[in-house]
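So this first bit is one chain, no partners, the form predicted alone, shown in structure tokens.
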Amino acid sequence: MPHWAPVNLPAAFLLHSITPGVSNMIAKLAKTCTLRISPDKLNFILSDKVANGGVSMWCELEQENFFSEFQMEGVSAENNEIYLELTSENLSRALKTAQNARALKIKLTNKHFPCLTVSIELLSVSNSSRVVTHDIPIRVIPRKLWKDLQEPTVPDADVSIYLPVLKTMKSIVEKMKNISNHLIIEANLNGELNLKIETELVCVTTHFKDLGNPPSASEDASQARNPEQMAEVRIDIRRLLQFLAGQQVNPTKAVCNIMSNKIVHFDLLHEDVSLQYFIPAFS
């Protein structure tokens, strides 16, 4: 693999304690992804066809923001990346060992096939320190897939809202997926929100009131727009509790995108780490 013998990536990071919840809501979202690695930016991707009723995510993480030390090289001067798939689950398992280390370094390896090589210093109650190394197996995707991999382009919405507190929303859900398979999210630009379950036998709607809209969206979309008019899509409601179990900190930002009776684009700020979630209408 030509594309594999130049990569050398020793890493050692500096907030340990943002690392694991960013691979535990990693691997709640995605029991496989991609991870990109260029030499500013880390993305976890995942990118199954919209279009056949999957999700999509694009995470991205400065790198400056977690590594006090970054080597990276990719396939060449002009396509400087690396492409990695990989387990989400074996990731996460590995950093949950490092909240306290010392030090932490990620380097890709080749142990008779490619790993992504997590060593972890920890230090012992009598202050002498131990290393303990996680290879975590992956797959080097090649450059003529990269095309499929990159960041999603984001329609213009019908409605931005700004998205009340998560928890109570997925607890909300959690008890909707006892009646019914799919949920309605719907939304204005007065600030109004409303989960909506219908079924034969009953109707049920959350309301959520004074949550504002983004200044663009509201500005943009006004002009033509009724603020009372609710732009709606009715999604599959395990899709949508999947990302909602995801988050186990609520966000510095969280935005709600609805394009009509299409997709619903969940845009989400977590400190240094950026989270986009696309969720197609069910068809």
Given for the second form:
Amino acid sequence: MPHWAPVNLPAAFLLHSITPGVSNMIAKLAKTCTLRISPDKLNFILSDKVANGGVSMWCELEQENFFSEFQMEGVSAENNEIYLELTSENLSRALKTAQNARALKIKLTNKHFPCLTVSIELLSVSNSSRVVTHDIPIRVIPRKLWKDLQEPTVPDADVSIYLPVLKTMKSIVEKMKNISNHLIIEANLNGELNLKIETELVCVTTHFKDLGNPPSASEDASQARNPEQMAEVRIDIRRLLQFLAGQQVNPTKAVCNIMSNKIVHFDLLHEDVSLQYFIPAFS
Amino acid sequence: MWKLVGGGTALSRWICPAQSFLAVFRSLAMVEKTVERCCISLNGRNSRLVVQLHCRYGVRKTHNLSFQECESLQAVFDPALCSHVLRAPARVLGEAVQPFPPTLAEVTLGIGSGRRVILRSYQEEEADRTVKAMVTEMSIGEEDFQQLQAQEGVAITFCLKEFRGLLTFAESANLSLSIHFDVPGRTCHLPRPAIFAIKDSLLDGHFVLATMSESDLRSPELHRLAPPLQAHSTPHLDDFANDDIDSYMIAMETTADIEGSRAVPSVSFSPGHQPPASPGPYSEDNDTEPSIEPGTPPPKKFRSLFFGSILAPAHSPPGPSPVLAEDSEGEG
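Switch from the form predicted alone to the form predicted in complex with its partner chain and give that structure.
All chains and molecules follow, beginning with the one already shown.
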């Protein structure tokens, strides 16, 4: 039995509609992830451990956009949050059944082991009712580890740029992966972004132009910088590909922030779901 | 159109890898367009099953498939003797197994409260399992079944992979599937095989699957394999599915060769009655003295699939002969 107080076991919450797309996306990005439940939000978190290659992810959903009923009770009044660790694929598989659901309910339960129970009442042609229940095993994360699971602070970027169509990027990076393990991503304030690979035998660069740059937060910094000057980061190409593979649908908004030689930060918005993905420079 | 030609001797049994037979008809579209006639014959001399496709423009394609004679193995079963029966369109059952992970090995089928039919993923209990697996359960109302003759609480566990396979077949022919089963009880403590039957005007099929010794819908933590793993002799002929025919034939030959030197636990019993004391064909009895039965079939898990054609059979099939049903503990 895990060591957590059953007294604080959170209550049920109901889902009106949740796009399986979110959980599919998470499943492609991280094998195991943390689900943080708070009164107004749900977060899927991957923290930057060595095992992930230093990659971290922060995905946020506003509870009211997805749930018709939501009740939760965290560990305590001051810490009204719940952190659970689960295998992402389990959740995406469970929600896949929900595509033809009449009703969907997600509860935290303790059936011989702590689970996230997803209960789905299926639509069927006849009046017959069919109910599918998935018990997803979870691990409740103790409070002392919560500090490692907070929203990453985003340092000021050297360059911020809007991304090109992600599908296009993905097909290019897929081909580049066959040539090199590392890729340089560089961009400037002139709306230009390049993906470069360099080996002994060959250098390949794909140029994207006229992408546009989001308005800069800091006036001074952007004015000081030469718009032609590229900010670059050398990253592990597989991490970039993993990120792009998770994007089945083109996001509403997609921004890339580059901190030269340090980290590349992808900031996406898919309708009501925000996703941030950090890939550190390859050292 | 069928035409049975030739007499020959008494019907005997042969096996041929399904993969190679299917390969002849791989491209259905092409077969439908170009093939006028298909002649299937047995060439006993060279142990070849000859499939000859007579195509348009005088083209004739001849396929020589190797086969081996096997022991006349016939499982003793009778759906009429089973206490419980479920019947539903294969489509309903096909939809019912959809939510389960493709890699899941076994599933438990039973009757839950309110006479709902429950399918639940079966987890083998492993003491040192650190990462628990997801448990999926599908509950279907009684109204989806054409026949439901079973009490609440009964349950059997069998191989999901095989079940999916036979469902695909039954669905493609738009048939209903009957599931006949018994659960271990007072009279017989051993698991009985479950019989999945399909029937229409053209064919009559029985798929016999082994079941686990203990299945309990109510308390999943009680799921444990009473006999050791190998006794779960669910047929896995498709272990060979990915092998090419050569390695398959080699496997058959080598096991036949070393049979004489290896003690193989086996069970034999005469047809028509099953003394309660003797183990059934699907269970392993650890106390059985290992003995070498002559002509024991190669030690692989077997599958029984009996097709009786309703269209004027040439002669009635032979009565059941003494069965050597070897449990699947062996090399494998």
